[in-house]
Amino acid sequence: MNKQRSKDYRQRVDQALATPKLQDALHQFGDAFLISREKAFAGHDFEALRGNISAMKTEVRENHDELLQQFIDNAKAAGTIIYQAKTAADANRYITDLAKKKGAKLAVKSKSMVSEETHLSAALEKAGIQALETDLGEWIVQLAGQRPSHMVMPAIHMFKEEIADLFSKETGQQEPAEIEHLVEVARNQLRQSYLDADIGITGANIAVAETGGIALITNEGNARLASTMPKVHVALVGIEKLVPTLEDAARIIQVLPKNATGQLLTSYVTWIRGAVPCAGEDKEFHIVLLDNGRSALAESPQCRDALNCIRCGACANVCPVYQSVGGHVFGHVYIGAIGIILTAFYHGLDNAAELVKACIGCRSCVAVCPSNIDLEEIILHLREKVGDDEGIGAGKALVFRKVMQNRKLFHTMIKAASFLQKPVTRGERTIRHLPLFFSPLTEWRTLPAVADRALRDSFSQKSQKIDKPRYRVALFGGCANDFLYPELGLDLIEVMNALDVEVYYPLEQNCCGIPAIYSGEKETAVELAKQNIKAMLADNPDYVLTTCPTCAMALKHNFVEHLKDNPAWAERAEQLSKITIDAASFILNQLAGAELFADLAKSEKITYHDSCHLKRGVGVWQEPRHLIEKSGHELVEMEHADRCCGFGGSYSLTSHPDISKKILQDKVADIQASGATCVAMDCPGCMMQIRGGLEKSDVPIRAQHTIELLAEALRNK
């Protein structure tokens, strides 16, 4: 592990978290974005649209050489000069040499993330050529001596007062902090530059193979001016921007503005093909096609889907980590979830290592991605690569490889912890304060104590008198249900028995392996998958139930992925996947059991928190709500019900507790604002986080698992 790199990153995190204005701005933008995006996609089938884009971009990747050659041939036929750059340095050299050959003193640039990737402006300045950004946000960032903090909105981290100060220095007079005025100042300052420039530089949103032309999708007129006014136009284009046809380009244009900024359509869509007349002469049009790691990305089976990205930036817009620390922390050149992946391949894994670890795994980015990229899955693979290169730390390696893989040793150590914790629990089930260097863990939330008696030890004593069971189901408890909240498992038995379902607990089951995966320790995760498949299928259950969506994801998806190339295990992993189901869905869909709870409960105002892995991993969010309402409670929706609570397992305990704390504070505020007296959820991890945050803040709102509420209703009937 690079300790200095990690220290520097932590300092940037601390600085960002100490800037509440930044978080307010990013939260306001994120909230407004979701509303605008929903309106923009009204009447459209987003899943169908992104399925089409994903299929098209995958086809491009699989036939890239042919399509690239088709693009080059058609572009040349139209009078375009093509240069293929293998590296960023190669692209910069070609463009600076061209500028020097033309005697250029000024280059006007429109917004281009690929030029940020190559650091083109610095290369031009070094060659004695002024590189002037003409996009409003990019110009602001350039004046500030910063880099963009968002792929679509470069200066989103800055406030109008800061911008007014920058503009005042530029104009030499005091400029008021009024947005319309500042926009007018920028126009006046930049307008002459288009006339004076010797060369114009743009990127491209799309490169069309069948025409050899490019498309620029923008909200300002600067790209159109930069590409038409100077006598030389250079477009720096990543080779992944290819699409086969104009019809395919139209698919991207239909989705990109809606998913990027919540607009039905951007202000300008500019199509450029070949050299065009310019002041009585033919304009020179150069396209520099950049590789710079894209071919290596295409060759990675685990990561290559990232090339399907259309650069909308939405993965940052919905990311709780980005909203907490911003793009200068959660990014390198490219930011957000896609930025982590692109950084690894375009700028090296070392530059991506801290970002890989900073992802909390909430899958918000996956849900909103218009190219249907499983960004979290790719990031987890990169986390594994970082672990391989740098190690995961001696402590974690010992826990995962020596302790967790040995079920008996693992469980013995957890039971020992229940005795060792007694000086701090003082007989309570909650740890309110920890001593010494452990104290930060309980500064902003309480923690659950390890139960005196684990679920596996209590199960056999729970009487189940069912004459003719409808089903016999196995409970996969998971570590939290088994050792922290055994009463949740006992409540599940009570609820299932009331529905004529017999429950048993396979004692050979172990941790689901998610903590290992999130720490980059795949070897342990694979071993645990085998142990659990063997344990859960041993007695041929009708179904396997979970009260933890993270465990459900592991059993339904991860085990299959881990073992798909292992003939001895692949079929059994698929079998377990098919019969695994979360408890709420099982009650509602398999048992049609909602009527059992009809009006049993004493009415309470309850709000519901969507656990990340339940809604975005397993696709369940309506079923628990229906059960809560059916049992006689008043369900009130909180704001941002599906925003992450900040738990993320070890993320909140050892990895990034500072970011976790900020995300939890946002969640607690939303729960309080709902006016509910109880917040329900279907994840023990979320329950641990939210209950701990409410208790530490002395907020009199209880946090309960849906199954606990159903068991309460049965007991109170």
Given for the second form:
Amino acid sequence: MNKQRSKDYRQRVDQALATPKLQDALHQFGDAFLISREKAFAGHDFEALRGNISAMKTEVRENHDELLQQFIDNAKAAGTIIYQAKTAADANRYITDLAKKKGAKLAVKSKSMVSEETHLSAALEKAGIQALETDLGEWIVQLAGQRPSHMVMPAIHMFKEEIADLFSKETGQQEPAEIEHLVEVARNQLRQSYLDADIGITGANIAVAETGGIALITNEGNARLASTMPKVHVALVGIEKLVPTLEDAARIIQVLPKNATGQLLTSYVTWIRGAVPCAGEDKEFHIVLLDNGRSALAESPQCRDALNCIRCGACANVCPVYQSVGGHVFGHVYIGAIGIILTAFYHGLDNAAELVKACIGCRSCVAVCPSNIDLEEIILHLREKVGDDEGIGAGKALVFRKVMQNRKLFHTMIKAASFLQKPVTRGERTIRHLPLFFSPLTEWRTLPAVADRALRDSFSQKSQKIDKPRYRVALFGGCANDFLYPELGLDLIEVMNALDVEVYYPLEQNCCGIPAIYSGEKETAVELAKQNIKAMLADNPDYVLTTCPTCAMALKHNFVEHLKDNPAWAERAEQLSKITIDAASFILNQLAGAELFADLAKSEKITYHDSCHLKRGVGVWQEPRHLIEKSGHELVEMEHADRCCGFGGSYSLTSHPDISKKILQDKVADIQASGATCVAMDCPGCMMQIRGGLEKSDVPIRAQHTIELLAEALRNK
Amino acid sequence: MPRAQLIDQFSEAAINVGAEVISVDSISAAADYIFAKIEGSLLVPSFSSGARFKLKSALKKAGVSTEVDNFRAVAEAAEGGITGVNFAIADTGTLVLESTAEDIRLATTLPPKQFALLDPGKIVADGMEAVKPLRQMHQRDSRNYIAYVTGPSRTADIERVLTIGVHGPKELFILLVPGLSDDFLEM
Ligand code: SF4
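Could the form predicted in complex with the partner chain be shown next, to go alongside the form predicted on its own?
Full assembly next; the chain just shown is listed first.
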């Protein structure tokens, strides 16, 4: 079953990757979205706005029962009929029964993701009631017999020619593939149905406890018609849509359109409370409040922030995986990052099992989420759950538990790999399951060889002559710096010594554990956290430096999280977190050392690639740029400087090399277009990926770590 | 914010989303403007500022062919609809229409042209400031259908290309009429 599921999923990935037209459209959309979004938020403090929403939604979750009761009481007082549906089937049954009781033949629907979640249309059709989608995108998708590929733009995967064909079948005449014309066709085709329909079905963006009313945030005007014309109106509403007051609703309305489509406000915001007049009588207004996994989600401390989602869809728009394969692959009913999480709770972990592995971990979604949800962290937690349920694969589990947790064995094996790779071609690896080092030969990217001498073995031989060091710092090398790029560590010593800082290398340090977390193997990650805390704090360093932002994130953030409930370790984890810093920031902020490098470099045109975990993991992007410019280089910005390079550790090596390749191609194209002769970055993982991509496509641009560039500059002295 | 600035901000935002904003000095001038804009019939529901200023007869006098009742039957064929505005929101160019009376809804959803009479004295700065009158409406009536209208109806569902006028009005004309009403709870 799992095998078949994986096979089907792979096939969908391959198919999507073979559709460049879709990728182009989604890339363009992503670019245009970011520009209009920025414009829409001009003069607003996004961080403050999302802080408010997140705090409000969290408060709602904590007082959910009372607020829900308040909503229900107020709604009923206004003549609304309330039904609380535990499951999707309950909701569908209630609505189909109602339709049957009314003798309904036609229901007009306006866009509602919740009705997609419950597959309401299928249930109505089965009962002999036509359910007509009236939102343009939804109607297109319905005519095509598909499901929406985006929560806000359901038909974003389709092109006007396909749509013209669908519409031609409907009207019985050849409709030209012109967008304005097609919109007019939809207007005319659907118009009569509002008048004919017995029931109008809508969703709701917000349910206001204070009033017992709902708010619909829309553009097309179909929801207004669907809630006005038919005698019966049913609103299908997820119980997480609740807010306490009208002010809270206004806060969501202020942010949602800006973050969804870059509009200041949608054409319509419709506040509906109670049984309003309808053709000389009172309308029959039903609100179906759907749980369907939401209470279970609220019970999960690691995942429940996902209930704060206001469904803006932005997490998909900016996602490099979504842009590469689209929402039909990277989603179930709900799509993108939030889709992975909601699928797990609303449609079952099995339906989410492939999706949780498809996240590359770049955190671009986290940066734009208006509800401040740490989507990546929740996805990683779910990956761990899938790992627990299904096993992460016997080979992998063995490697993580038996090998990585045993540092000596792990490092011996890496060295053995270095030995074994000798007689074979560059890039070939023999032990395939270890993170980073051992993967199938790829035709799209060269891989570095494991170094003859690891950093840990060369370190003590490098003499450090500093009379009175300002600081004694420990270097956390991380696997890539240690075993693939030891020269980077040696360069760091040079740079630090020039700034009167002594560096030492605690030999007991092990892998930071992120590869284990990304593979759903938390047990190993926690064990590694303890080993590393012990190793790094042993000699009381003034600071712990990193050259890899993924490691920095682990030391600063993940260790603390893993051990916060462990009294023996929590404090030490905090302490390590406090003194850990990436090398570039250390030079600039702690040492005020930029001056030392002033104009030493042989000036080169350099573009800077923001590593995901540096920019969005630890919030650093200006420091390295400043140092590079200061040292005399010309800095030119590439397009999408902070878009993921597609590495993602084992993501690119074993789990999703095909998607990784696509994302890398985008990055290489952006680097080339910048006109730079060198691309700088602060992450050995990105170096491995980007160097490999540049080499493989014979692009004569070098890829260097900022620290390497600074060391180069010093040598010109 | 001074009133003139609010009006400017409102007008600019409304124009940015595709509405037309026209200043007139009286109801009869508004009626003349509307007459120039439509050939077909205009739905004219009842609302208090309209009644006070005898909107229906002004329109007739200007030569507009009006429909004043039985909207469910005639709305489909009408070219336009006209209402007052409870108040407006400056930063987004939004009209707030208390639309609980069904005729208000029919007049503003079905015909392709939407006309709105706004007293420029009734503009709040933003959506947060709009909450106060919004709450008062909720307190006054036990059932509500309140619409925020920002520009004409739109979609970007085909290839993300912004297209105006899908299911709702294709054109929105906002007529600024001073002295019409100073009550935010009244249309
Ligand atoms: S998770 Fe955040 S970014 Fe994604 S749809 Fe929900 S609110 Fe928007």
